[in-house]
Every structure is written in structure tokens, then in C-alpha cells.
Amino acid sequence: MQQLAFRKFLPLFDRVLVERFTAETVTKGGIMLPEKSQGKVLQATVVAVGPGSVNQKGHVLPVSVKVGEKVLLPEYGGTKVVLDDKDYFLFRDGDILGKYVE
């Protein structure tokens, strides 16, 4: 079902569609956190990428992340996109701060 949503939406140019990790609602000690005290989630998984941006010579510069990679997002920015009642965010490739390697 998730794959079907992404067949309907493909980012253009150097845009990257991500799904943010869910916020922690319980501390390691088992204490429930109210919504206001939950930190903004800056980690996400890449779910779709555009082909890349075109430079002045007409060459396509590929996006620096791939589908399935875990990335670090800036605290602000991104465009919210709702697909199949689920929230995703669209960022430019250059706005992504880094990716996690295993």
C-alpha cells in the first residue's frame, strides 16, 4: 500500500520526500511525555527522490541520498505532503543536513 502512494507522487528536480520518525511518547524510565514536551523529530527515512538538479551546462546533478536511507533534517523548513492519510515532508537535497551510515 505504501508503494502505491509513491507511484502517484514523484518529487521533481532535487526534492526529497521523507517520513519523519515518530516522537518518543515514553521515556526510558516509563514516564509518559505530554505532547508539548516531546522534542521535534529531526530524523527521517527517505521514501522518494527526484532525478536531481540541472547545472548550467545541462548536466543532471544526482540527489545525494537514496530511498531507504536515514537522514537528519533541519529544525525548520520542508513542505508537508499528505498521501493516503499519512504525513510526509518534502525537502530540497541541499537542505538535508546529513545521513546516518551503518
Second form
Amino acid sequence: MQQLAFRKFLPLFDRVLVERFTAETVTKGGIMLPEKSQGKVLQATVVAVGPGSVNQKGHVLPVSVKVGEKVLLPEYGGTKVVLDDKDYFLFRDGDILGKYVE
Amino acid sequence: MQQLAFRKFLPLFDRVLVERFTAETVTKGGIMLPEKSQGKVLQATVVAVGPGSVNQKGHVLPVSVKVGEKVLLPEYGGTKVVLDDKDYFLFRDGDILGKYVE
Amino acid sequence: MQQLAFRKFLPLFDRVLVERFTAETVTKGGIMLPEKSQGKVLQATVVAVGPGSVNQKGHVLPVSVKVGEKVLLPEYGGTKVVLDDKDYFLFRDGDILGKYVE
Amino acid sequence: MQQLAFRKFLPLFDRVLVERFTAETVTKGGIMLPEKSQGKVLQATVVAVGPGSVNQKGHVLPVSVKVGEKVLLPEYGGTKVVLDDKDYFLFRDGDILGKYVE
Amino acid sequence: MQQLAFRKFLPLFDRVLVERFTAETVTKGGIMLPEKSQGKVLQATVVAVGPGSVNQKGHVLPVSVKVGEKVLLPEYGGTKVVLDDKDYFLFRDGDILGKYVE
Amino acid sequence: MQQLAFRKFLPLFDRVLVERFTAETVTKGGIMLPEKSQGKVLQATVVAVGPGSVNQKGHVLPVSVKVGEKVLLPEYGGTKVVLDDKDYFLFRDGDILGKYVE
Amino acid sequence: MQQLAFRKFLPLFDRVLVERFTAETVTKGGIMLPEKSQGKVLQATVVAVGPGSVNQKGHVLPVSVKVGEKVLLPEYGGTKVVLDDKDYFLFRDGDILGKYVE
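The form predicted alone done, now the form predicted in complex with a further copy of the same chain:
Below: every chain and molecule of the assembly, starting with the one above.
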């Protein structure tokens, strides 16, 4: 049931591993932004999802997002995870605000 | 089950995306109001709703409002979401106080 | 199931919209009371009720008061709602202390 | 199911309306007690009871005391209610400590 | 189901009425102890028990101790109750640590 | 169901009575340790167990340790109980970290 | 159901005993790192797992990791356990962030 876009790490329960979009470092007009002025990136791509949370009866409730989907993260929360020297973030499925659809 | 008035963003679980009515910037008598005197706008239009929360058995409990409905928001709470440079707000279905009916 | 005494606003879930009795501004002896001395009015009339709260199975549990009933409010709590320039208050059904019966 | 000893007020859910015994203002030896020395009266008579709390399935769980019973109140808690210029107190059924039996 | 060793008071729900053992006021060697040096008495005799707590389905879960049993009380908690000028204590069944068996 | 290694005291519900191992007061090299340097002893032997906690349906869920087993205690928590002038400790079954097996 | 890689200690309920990877004390370039500069090691190997948590019906919900698996620990939490003079850590199954798969 769990999906493994990111080949080597499998989140447990209802955790979702995401990779944030890269922050905009240049304005539309071409001016470079100092690090302080770069907003917190809340958009991310799902790279791995856990099998889902387990209810009191032992049944698994699958997560609501899939690998590859673009999601909107809450401003706070999430756990930074470093895999192969790259930053990823773990969020509980229920904390992800929504997803972008085509 | 979920509805997608706002074409590109789908809230997750029981989240509801709303667009607040524009604040009154002019009094009935025609005097312009400074930004400070403009009350917080608590009326909003539902622009997208999530599929609903998932109970312990995995069944989805649909949200109680529909896209297009006019709702009354609580004074506090909600998460600002910027989509296409426009401000929207996410509220949990259960936090919306009521809806206006014709 | 929900009732709509107040024609244009429908509370959601187990919320109850009430209109407080007008505060006594004159003593029994006919002396006008300054605003400070006027007690907080805890009696109110139900003007609209929500459909009821939704349990884990998706069943609706109706509220315990009806439009038109006179109720006793708790001293604290409730959310002020302005409809047509008139003040109303929203309370959770379970927070209303009791009702007056004839 | 609810009982209405006090004719005009019906508590909601598992609330119980009680009337405290009058405080002893005179000692056994006949000396008048100043108000400060009068202990808090914890004994009371049940004057009205709610229908009971409602469980998740919508079933009513009746309260455990009846109108007319003498009960022992906890030292703190309860909500003062004034009915016909007389003080009464509302307690949750589960907060009443016990009852006196003959 | 409830038991009434103490004839006139019936605890409600899972409450247990106990009478603490009398504090030792004299050491084994016969020296009188000042009140401060007397330890808090944690042993008690059950004098009355409630019918038990009520679960969500309305079924009663009986208490685990019986009238006459010697029990060990937690150091904190419990509610002092004065009946016929004598001190008793009410504890929730689940807060009693254990019982002494012969 | 409950077991009674310690003959006279029966813990209630899911409580477990343990006796801590005696603290090492001498180093391996034979030097006496002052009381302050003696570590807190977290190993203990189970001497009595309660019948188990009671679920909402009234069924008993037995405890997971047995009299005579060696267990690892959490660093904080537990209630000291003095029986026959000897110190014992009561822990909730769920707070015991693990057991030593041969 | 429980597994016992570590021969002598069996965690209770949903606890998982892990051994952290050894901290890097030398940089890739061969320079020794002072203790302060050594990051907290969040990778660990599972050495023993409890049988699982027990639900309200008494059924055991097995843990989601197995002995020998490489897991990612949260930055905070866990209980240090010393077995045979070696440091191990106990974590609740639900607190382990994910596992590394080949």
C-alpha cells in the first residue's frame, strides 16, 4: 500500500515525506533576494508515503496523498530529515492542507 | 464527493477553502475608512471543499457546506493560503459558524 | 431537521442562535440604571438551531432546544453574531443550561 | 423522563438543579454566627433534573438522582441560577458526590 | 448492587466512602507524638460504595472494593465528607491503590 | 487472575507491586559509595499484580507481567508503599518498560 | 510475536529497543571532531521489539518494525536503557519516523 518514490526511506504510519519547492531567490524583475526576504516555501512534492495509521481494530487507514503529488504544507510543524545530504520533511497526512490538481 | 470551484487546489479532509467578502472601505455616507477602522470581514464564499474527515473505520464524513455557499467565519482561526496572488482561507468544516440561506 | 425562525442564517452542527432578552434599564421603583449596573442578561430566545452534531458514524444527533423556546445561557461563552445590525449569539447546544417551560 | 419539581425550569442534558439547605446562623448554644463563620452548605435538595446526557449513538443516559432527594455537593463547582429571586444551583449529575437515604 | 455499611449516605457512581485508621499518637516506646510528627494515615476501611460508573451504553461497571475491606489510599486526593460529626473520605474506585487481604 | 506473591496486599486494577533491587553500595573495586553516588535502582522484582484494568464493556484486560519476573522501571513515577516496614513501589502495568528474560 | 534480538531484555507493549549508530568522530577529510561538534545520531538498529499495544478489546496490535531493521529516530524522546554496560534506547513504535529499506 505504501509507495516508495524515494527509494531508500519508508515513512511509518501516516507520515508523508515531502521535498519543498526551491525558494525563489530572484524577483520577477531579476533582482536577487537576500536570504531573509525569501519567503518560507509551503509547496512541496510528495516523495514517499507511509502505509497509513492503524486504528484500534488493527486496520490500516491509508494516507490521502500519493507520491508525485504537489501539496500545500502548513507554515509550522514537520520534521526535517536529511537523506543523502538533501533536506526532506516529514508531515502527518492529516496536517497537509491540500493538494494542487491539474 | 469533493467539489472544486477553485480549479487548481483541493483541500484535504474536512478543510474548506473560502474567499472573504471585500472589506467596506467607504461608509454609507461616502467617507473613506482608514484601514484600521475597517472591521474584520467574517462573511465569505466557499470556493473549494475537502472530501471530508475520515472516521476510525475509514468511512468519510462529508463536509456540511458546498461550493458557492455564503458562510459566517469565526473571528479567530483559519489558515491564509495564497493562490494565484490572491488570498484565501482554509477553515475546518466544524469551525464554520453557519451559512446564509436565501 | 434544522429550524429557521431567523430567515436568513442557518447555524451549522449543534450551534444554537439566540437573542438575549433586553436588559432592564429601569428599576422596579422607576429609577434609571446606569449601564454598569445593568446585570448581564442570561435569558434568551432561540431564533435558529443547527441540524445537530454528527457522530463518528455520520449520524446526526439533533439539538435539544427548538426555535421560540426561552433558554438560560451560561455566564461566559457564546459568539456574538451581527445579522441585519442586530446582535445575536451562537451557543453550542450542550452549553445551554436549561429552558423555561410554561 | 425528566422531572420537574421546580415548575418552570427544565435543566438540559445531565444537569441537576438543587436548592442548598439554609446555612446555620445560630450555634447549638444559641449564639448568632457572623456570616464569615457560617460554613459553606454542601447539602441540598434536588428540585429539577435534566433528561440525561446523550451518548454517541443518540441514546439518553438518565441522571442518577431524583427530584426531592437530599444530596451532597462538591465544595467547588456548580452554576448559580436565580429563579423567582431565589438562588438555585446547577450541577452535572456526575459531580454530585452522593445522596442521603433514610 | 451498591452496599450501605454506612446507613445514611450512598455514594454516587464509582465513589467509595472510607474511614481512615486512627493516626498513631504514641510511639512503640510509649512516647506521645506531637501532631506534626504523626504520619498521614493511608489505610482505611470501606464504609460505603457507589453502584459503579456508567459506560457509554448505560451499563453499570461495579466498583472493585466491598464494604468492610481494608484499603490503601493514595497520598493525595479524596474529598472529606462530614457525616454525624465524623470525618470520612470519598475516593474514586480507580484511585484506591490496593486492598489488604487475610 | 491476580497473583499474590506478597501475601497480604492485592493491588487494584492494572497496578503492579515491585521490590527494587538493593542499590550497590560498594564499587567493584571494593570502595564504599556515599549515598549520593548510588544510582537510582531501576531493576525490580514483581511481588504482586492487580487483576488488570477494566475496559468500557466491563471486561478485564490482564496485566503483562507475572509475580517473580524481573522488570525495568521508568526513572520517574511509581508510588512508594510501606508494607511490614519494607519499601515497595506500585507502578501501572503500562509504565513498566520491559522485563528481563533468561 | 515479540522478537528478541537482544537476548536478555524484552520490551513491553509497543516499545522498541534500538541501538544508535556510532557518532562520526572524524570528518570525511580525516579531522577529529570534538564531542560538541558531533551531531546527534538519529539512525539506529532495532534490537528488540515488544509484543505490541493492547486495544480496548484486549487484542494485540503488533509493532511496525522488526529486529535488525534500520530506523530513523525523532530528535527528542526515547528512554536510555543500560544493558550490560551498553546504551540502548526505548521508543514507542508510533514515535519512530521511518525505516531504511534496501
